[in-house]
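Presented below, as structure tokens, is a lone chain in the form predicted on its own.
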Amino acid sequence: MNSRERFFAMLDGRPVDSLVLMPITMMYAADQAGVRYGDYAADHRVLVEAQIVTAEKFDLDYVSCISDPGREAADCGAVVKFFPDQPPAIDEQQARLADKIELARLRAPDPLGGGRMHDRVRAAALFKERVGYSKVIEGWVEGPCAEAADLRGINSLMMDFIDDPAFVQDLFAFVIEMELRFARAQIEAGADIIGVGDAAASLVGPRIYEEIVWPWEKRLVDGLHALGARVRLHICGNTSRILDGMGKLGCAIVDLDLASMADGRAKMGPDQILLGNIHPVHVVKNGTPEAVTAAIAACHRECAPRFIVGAGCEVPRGTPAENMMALTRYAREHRP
């Protein structure tokens, strides 16, 4: 079986060879090929060649087109800074929707214009060249919540949803429009299945989340499955208040990052399929390849059969690669 068919196998309920291997790695995966950061996130062909070297040392699953999170709000005419080996940034002191008047005059950017959307198509359509009969191919998009709070900065976002309800509702409705371009462009080019990265998610208590943030979530999955593609969630943060809306999302894949895998089980039900959630950094990074062994091995008691291997968010730059291997060797020694 290739990753491939292990991969899909596994979202369909058929018997595979091993468990699914899908880490999160951009820096670490930059470092790996010898790239500085910066142009792995500037240019496609960098990010290509460094996922496709990660994925092949470490028998990884899948390759990823995600870097940062500022493409959309690059396109959108946010400021955005780059350096040399770090992911880019953006500036909310200047933030797009810093006068929330903006946001009748904004138009949703086209994702094969150019820009820093186009240049992740471009990533999608070479990995299709490259592995795509063997890997799988994932392609990203950010979630309503996360590219709002992108374009009208954070603080704002969070005030926001006390002060201004209408204007969030207006707002996610412009960003679950141009997220869906985006990620058709992204199918069409040859992605498998779209990350949907909604971090702000976490910030917001389980009313604003169940009122507000889900039902924009909800149409932004939908119109994924509409359009072909499966679907994997990660929110960033302790979402342990929300993994109930998480579970009714229709996700074929929910990342978990610092709540419980037992909870997310409890809360999700047999059916969904779960990834994670060793801590990045205290195990991952920080720990030995026997403590990375029985950390997977506790998230997979917790979620069998279901469960896909990872950590709780990206690994990060400095990782030892014998505990990268000790994931390998768990994923591929084990069945769900």
Contents of the next structure:
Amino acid sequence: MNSRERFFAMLDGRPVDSLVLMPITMMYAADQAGVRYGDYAADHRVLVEAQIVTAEKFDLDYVSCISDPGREAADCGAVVKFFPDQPPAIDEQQARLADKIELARLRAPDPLGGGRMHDRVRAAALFKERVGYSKVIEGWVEGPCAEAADLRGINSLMMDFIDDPAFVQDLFAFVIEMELRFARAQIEAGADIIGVGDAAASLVGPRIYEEIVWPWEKRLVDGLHALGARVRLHICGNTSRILDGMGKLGCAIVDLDLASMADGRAKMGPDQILLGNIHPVHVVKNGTPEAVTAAIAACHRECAPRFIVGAGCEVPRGTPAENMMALTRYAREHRP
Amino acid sequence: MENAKRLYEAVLEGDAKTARSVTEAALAAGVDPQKLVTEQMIPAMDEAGRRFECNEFFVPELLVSARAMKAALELIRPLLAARGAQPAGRVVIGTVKGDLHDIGKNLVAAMLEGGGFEVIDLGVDVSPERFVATAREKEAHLIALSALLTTTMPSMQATVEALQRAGLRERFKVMIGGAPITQKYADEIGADGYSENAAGAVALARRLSAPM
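What would you give as the form predicted together with its partner chain, now that the form predicted on its own is on the page?
To see the whole picture, the full complex is given below, headed by that same chain.
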């Protein structure tokens, strides 16, 4: 089985020859290819080459367009600060929607309009050309909470949830329309699955998540399904209190970061594919290959059979190659 | 003091308008401003921190509580300064050079302020030299460094080294935190303490600023 065959068989519940292996690599991938991260985030050709080098070196089952959460916000006119060798970051002091009135004037950018979103679409197309018959191609969009935080400023958004929930709903409506257009462009270019990153959703409690965030995540996931995409949900941080809702979104794959896999399995039921979740810093970067193997085996035991091998979040820069190889060996030597 | 009790509730509920008006009324009625801080505001933020640790409060609730506390503190701080009252300690805080992520740093700053510390917040992307210069200028007791990215963690070490070069390492305690940070890393770079979360940071700051 090649990676694509293995992945789609796993999703459809058919037999596979080994576990699927899908750790998130970004800065780690740039380092593997010997390129600076600023170039990786700015030029899809650099990103694609680095992803392929990394996927081949560690036998990963997929390549991903993910680089940083600032692409959509940049095209909306947010001030994004670029660094030579680390991810671009949004300058919250000059947030695009520092003044809430600006939302009425904001227009969703064209994902094929030559901006940072277009660069990601080009990455999906180049992946299709280079590895479209062997690796799974993952497109990426931001979830409502993450993107709203990028546009409004995360501190302001957190207080908006309490001060002005109606504004948050309007902002989420804008975000979902924009993200669905962005996803459509990536799917048409060649993406097989769409990853949804909604990092800031782990910062709100279950009440705000269920009442305000979840309904918009659901609209996004339903919209992605209507476009024919499979969906991977990734919420960074501790999601222990919102696992129920995450499981009800209908995503093909749910990543867990700082939450118990056993808890995830109990809350989301036996059919949900869970991905993760050894600790990126404590185990993946700072641990030994033996520790990596033991930790991923524990995750596997807690989640089998609907389980994909990965770290809780991005594989950190500086992770020893032997630790990554331990993940690869575990995936290839085990079945679901 | 009945009115003052409403200050506790307003801070805990994140109601900045009420926190401010209750403080104004209490001060006009002759309530000791120091008592408003120690008997109402610090206990309210301690309770907010406790609820945060117990997953009863989350980031939105903690931020609005901090905002309410600040609204009241704006009225009280000049009065305390005028009578020469000393804070629990003076902390220079910031997100290290190259890193623009500030929500964790803001939570720690708010909790420290709520814990009775004077907080000098340098914002994000702060150079080691600026941490050192500000700590010296403001006669701080503590320097608190935050980083979200593994790529910016070395700026923490650079700040400790800048203190050493300036001959000031013994004068300021250094505490660090952020998603990729571990106690092991704190030990490696010679920081004085590490906290995994905002409430823990207050306890750590109290411990580090306690007289030996």
